Amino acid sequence: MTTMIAVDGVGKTFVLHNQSGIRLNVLAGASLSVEAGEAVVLSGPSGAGKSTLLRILYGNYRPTSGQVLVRHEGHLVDLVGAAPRAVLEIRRRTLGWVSQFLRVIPRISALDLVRDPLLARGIGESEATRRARDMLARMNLPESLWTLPPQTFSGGEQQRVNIARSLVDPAPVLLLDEPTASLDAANRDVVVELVEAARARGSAIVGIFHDEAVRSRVATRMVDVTSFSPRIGSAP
């Protein structure tokens, strides 16, 4: 087995400067490892720190303490000490992020959004276009929308574009933040199939799923984040 993520002793404290500098301790001593081909689902009540931990794994939040090692091009790299340019390169080649929200450049078509990650990884334009079209069709997005910017789409349609973009060529490490929220049953099933296929190909997956049926299908292992939450206390 190949370790793709190794989190050791991670803590996170937020300082609320607009509230007299109140310190909010969210995580303390968070440690876990994720192997290639594993799907670790984070569990725990709202406020336990699930989203905070996921954002730390992506490098959006810098932890107050601890290490976050991600295997990038054969080597474990500590995101905490990495230069911003190195973090961006790791995101481009190694880390995939899937959420329920779509943040895109205005006036870029759905097809271009889904195709861009393939082009960035050196796949030829014709093959990238074919794969992007296949993925948009699999996500049940009408072909009439493919050349339009997703800002004009409904929330559910935007979410499907986001998923298509992230899973058209799954990264070695996939971070999933409620990717099936607000999707109907048919599209939830498609997303689950795509996640299962990514895991079968060797992607290491860490995710948050509030849908119990989806969680039970996706997870190879559950991690209760309350054991890392100083505000909630240790899990038994």
Second form
Amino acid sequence: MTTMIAVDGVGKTFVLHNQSGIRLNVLAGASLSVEAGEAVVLSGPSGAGKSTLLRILYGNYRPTSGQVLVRHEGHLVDLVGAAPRAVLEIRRRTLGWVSQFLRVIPRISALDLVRDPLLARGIGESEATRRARDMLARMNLPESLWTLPPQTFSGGEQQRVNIARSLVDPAPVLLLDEPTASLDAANRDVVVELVEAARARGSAIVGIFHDEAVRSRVATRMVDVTSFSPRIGSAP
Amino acid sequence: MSAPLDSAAKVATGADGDAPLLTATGVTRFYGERIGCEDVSFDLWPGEVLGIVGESGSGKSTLLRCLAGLDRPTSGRIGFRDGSRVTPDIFALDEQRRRALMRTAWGIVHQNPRDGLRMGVSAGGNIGERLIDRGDRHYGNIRVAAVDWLQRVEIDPARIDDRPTQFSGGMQQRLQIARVLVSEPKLVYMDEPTGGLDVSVQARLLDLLRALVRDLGLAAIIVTHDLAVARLLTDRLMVMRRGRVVEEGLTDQVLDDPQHPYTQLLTASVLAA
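Show the form predicted together with the partner chain, please, because up to now only the form predicted on its own has appeared in this conversation.
Everything in the complex follows now, all chains and molecules, and the chain you saw is the first one.
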């Protein structure tokens, strides 16, 4: 077994300086270990800190305490306090973020968006194009759209481009933030299959899914984040 | 935790094994009693895009002018490395050598294209001038480079003999960018590069800048008060207030999880960044 993520004693308190310095204690003592080939689904009620924990795993939120080790090129590296360029390099090679939202970049075609991560990892032009085309077809995006920038696409079409981009070459650690939200049943099934395939190939997966059926299909293990809640046991 | 733990710094230096391009140490600029910027230190690595954000008067343009060699700091050092040529402090050089470095090692894109262009010289002449400064003498090659760069910044090469005064604001700004990039600098300084342009023209320019920075592997320092511009173009952010850096980090960290009261105020004041 290879540990891909090791979260140890992570706490997160948001201080809202412009709202009388309110302190929101969201996580305390969060610890979580995820092996290669595992899919951990975070559960817990809204506001329990699922999304906060996922963002900490991506280096997007900075935890108040604890360490977040991620296996990058064979070594466990702490994301907490890592230099910006180190975090970017870890994201480029190791961490994949899949959400329902596409950050549209003007004037770049859907096909190029999907090809981009392959090219960035050094895969050749023709191979990258072939895999990107396969992926867009699999996501049921009409071929007539492939060469167009997704700015004018519907929300659902943009979402599928984004998923194709994120899963065309699954990263060793995949972080899924409700990627299936608002997809129709057929496309939801495709996403579940792609995630399953990534896991079978050894990706370590941590995700949030509201849909009960999707959750139980994807998860090899559930982790209830309310156990990381500072409101239980210790006072803030 | 029994697994081996490597420092993150090692990760970052593994592949390219290089050193910072620019090193600012305690850069301070006073205007009489008034603080321009105070005690700013950071490293910029090749290919990195750093954003400096903050409201008007926060010191970001002063800092940029110091870094770019335009304004001598009251104290502090600005080191620059070009391959194996290390300059520990660009202001320790004599004027002539500093000017030479400024012509070749970095470029400056001014907010107002009039500050960066020669308005009485043709578009082609504006681009060619930087090459002549660098020592190129072959007219044919310079003309070819000028045509190539006009195309890259999406200006019709048929307008090569027109003067910038005949161009729109967006075209002038694109011409200024061509003039700066033609000499292949390692580092580009940009002061509010999209300021004063219509929103639709801004989007096109941002897109162009993004592509150029990525394709050329340029390092850049971009001063902006527009957090959406920072989000789109930069890897890292420094937030300045009253001349000091109050927060820094990865761009998405700073914008999504701001820690300093002032950064929280800035990010809360915009509709969506």
